[in-house]
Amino acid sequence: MECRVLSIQSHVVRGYVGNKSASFPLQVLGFEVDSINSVQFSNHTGYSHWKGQVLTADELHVLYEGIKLNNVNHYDYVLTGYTRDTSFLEMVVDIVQELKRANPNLVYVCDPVLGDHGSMYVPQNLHPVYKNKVVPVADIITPNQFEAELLTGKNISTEKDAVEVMDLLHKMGPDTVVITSSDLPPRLGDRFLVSFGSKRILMPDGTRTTQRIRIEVPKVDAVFVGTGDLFAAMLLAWTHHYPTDLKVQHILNQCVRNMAGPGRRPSPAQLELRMVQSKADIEDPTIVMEATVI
């Protein structure tokens, strides 16, 4: 059976951002993508240069209603990103609550992006329009560790505070919470990034219980843009097709080869995502990370 995927993200015409990250591999596993490009650009931003066009939220409306009148507005997922203004978050929030009309059973799944090491990179006016509007439609999130602090108020420190901050997001509306990485001290030493995931799960009987995870994530090094991007897209694929396996990991050692060579500071284009050199790894990964039920 066919599954839709409306993709509301950023372009670039060069590399791998936003759409550009999450449209090939969830394609690849078989899923259709609608992709609405909240910016396009002709780079992403870690570049010294880069020109292009925003959306607004008027001109967003005028796409969804092109789509709507022709009534091919029906979706089994809605996956949303970066964006910097809150009239353009707050018309997300109205299709995706106009499209869980149609279909009770779409799935929403957001990546709140505001900011990363206790730095916002967003302005600060998205922050109550992602805890009060966009959190609670949502049905996956998956903020970083400094994301899911601003949107609950508490601070991680320790194991037992990240179950915490997952519970007070459930509390706000998503049934799956990932933080995606965190700066809590992993077990397996200092080459590991700590992750955590929190699923809530209705039993046959009507109640509710919990499943939390702890997984420790191999670092690669260097710093890649549109990571989170590709992260947020294979998570409702495999979520969608096999629930046990997750993987970028391959896509970033396939950047790693092509990078400039030992002891050299690659360039931003050096540094893209090889996402057309993975569609092997994205199709049928290999690597394996034993997740600790917490």
Given for the second form:
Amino acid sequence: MECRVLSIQSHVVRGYVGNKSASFPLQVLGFEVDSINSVQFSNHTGYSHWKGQVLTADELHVLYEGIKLNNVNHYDYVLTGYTRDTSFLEMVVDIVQELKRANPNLVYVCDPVLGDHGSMYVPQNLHPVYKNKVVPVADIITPNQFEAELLTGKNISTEKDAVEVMDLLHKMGPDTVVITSSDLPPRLGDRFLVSFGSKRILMPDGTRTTQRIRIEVPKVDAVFVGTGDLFAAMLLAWTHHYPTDLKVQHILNQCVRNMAGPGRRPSPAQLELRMVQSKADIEDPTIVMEATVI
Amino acid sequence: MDCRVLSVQSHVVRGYVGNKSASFPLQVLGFEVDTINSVQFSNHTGYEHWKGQVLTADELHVLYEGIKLNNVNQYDYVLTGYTRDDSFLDMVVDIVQELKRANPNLVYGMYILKRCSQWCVSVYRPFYRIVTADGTMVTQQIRMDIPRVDAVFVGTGDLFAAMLLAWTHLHPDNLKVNLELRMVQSKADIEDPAIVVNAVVL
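Can you return the structure of this protein in the form predicted in complex with the partner chain rather than the form predicted on its own?
Full complex below, order starting with the chain above.
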């Protein structure tokens, strides 16, 4: 399989977020991963301390120019995640548009990271850039409920609302939308959370149909970082192998394991994803939850 | 195996040199690899064009400080490779010395680029000091005849250094075994390499 991904995400020296979270699993699954590191930090910002350097929009452009001058700016996928800078995000959009001209079949997987649980954790001025420039060129997006609501201006209180919001997001551009988590009451009880997926498909006769699913995901009693980045990368991988079946694509990894031991509060260091230890699960994940077609 | 490596090498967006060459194989073998990217270039300098940014000695120090402030500056191995900057190298040495004080068992591996003739892969004459059970020190030396490949590859030295680290960890007393397991190109081969070159004990 000669499938090349350009991933533009953070790099941390220690731990698993951004490119550190996405690269290894994709490489294990046989993808060629070119990675542009948008920042280099010692570790993620959930630790007591973090230090490092950020890449500017100009520096990003310089790196892309190097790739382009060598005539190797051909990608099958682009993957992006957490960004804090509007000019950087705009440069990413320019690059994606150029790469799509070079390969019209390119799939842009975008995690529109804006916030969660009712509040934004990136600067406010990123919202219009995602809404007006980024999402329109994306093919697959993975917002959480808050981000889906923010991008569409519509609240989600019921499953019907979720379907309408996903349809609104389809109208903005992407043919695949996954609402990765929501506050809706799970049917399986409060140890679960509800996520949704929607995929717009072009039928052989030229008509469009939409495949929608609901998944109840078991909760884990800890806060992990980098799981969203891992999810987006794995969605890319399994979408590639199963392009027409959304149900199969929503397989989640068993990577996360709490290392602190019973009764003790784990530190951010202890809560890092057990990435290298999960190689077998990455290659051959077990189906641990079922999707319901809605 | 909870073995942590700090690798301070180049990062290229595309291709496999430096950290790109070393990380994946080590991770496939189960090592935790913390990587400090000494540069970020579009690709290695053997292409017609290359563009990017370099990390200064100060910026390296800042990254290390972040690790240290979180009390996670404990490593079993440090791996470095191709560096062009003396002050950067000095900072690396300072960091290694501090890490050795934190963990006296830390092993520091440094790969020095050897200039080869045009079609050469490389010929090493490595040696190994082993302390035996009764406290005496023996030196094991080997020689290997390595088949040449009719092309110029880049990044193989970085891969070699990383794999030497890995297999030395798994077979600490046998240099012959370590060096035979180096000729690998892909995940299946990394996990389960075939012996294609034999070493002769001198």
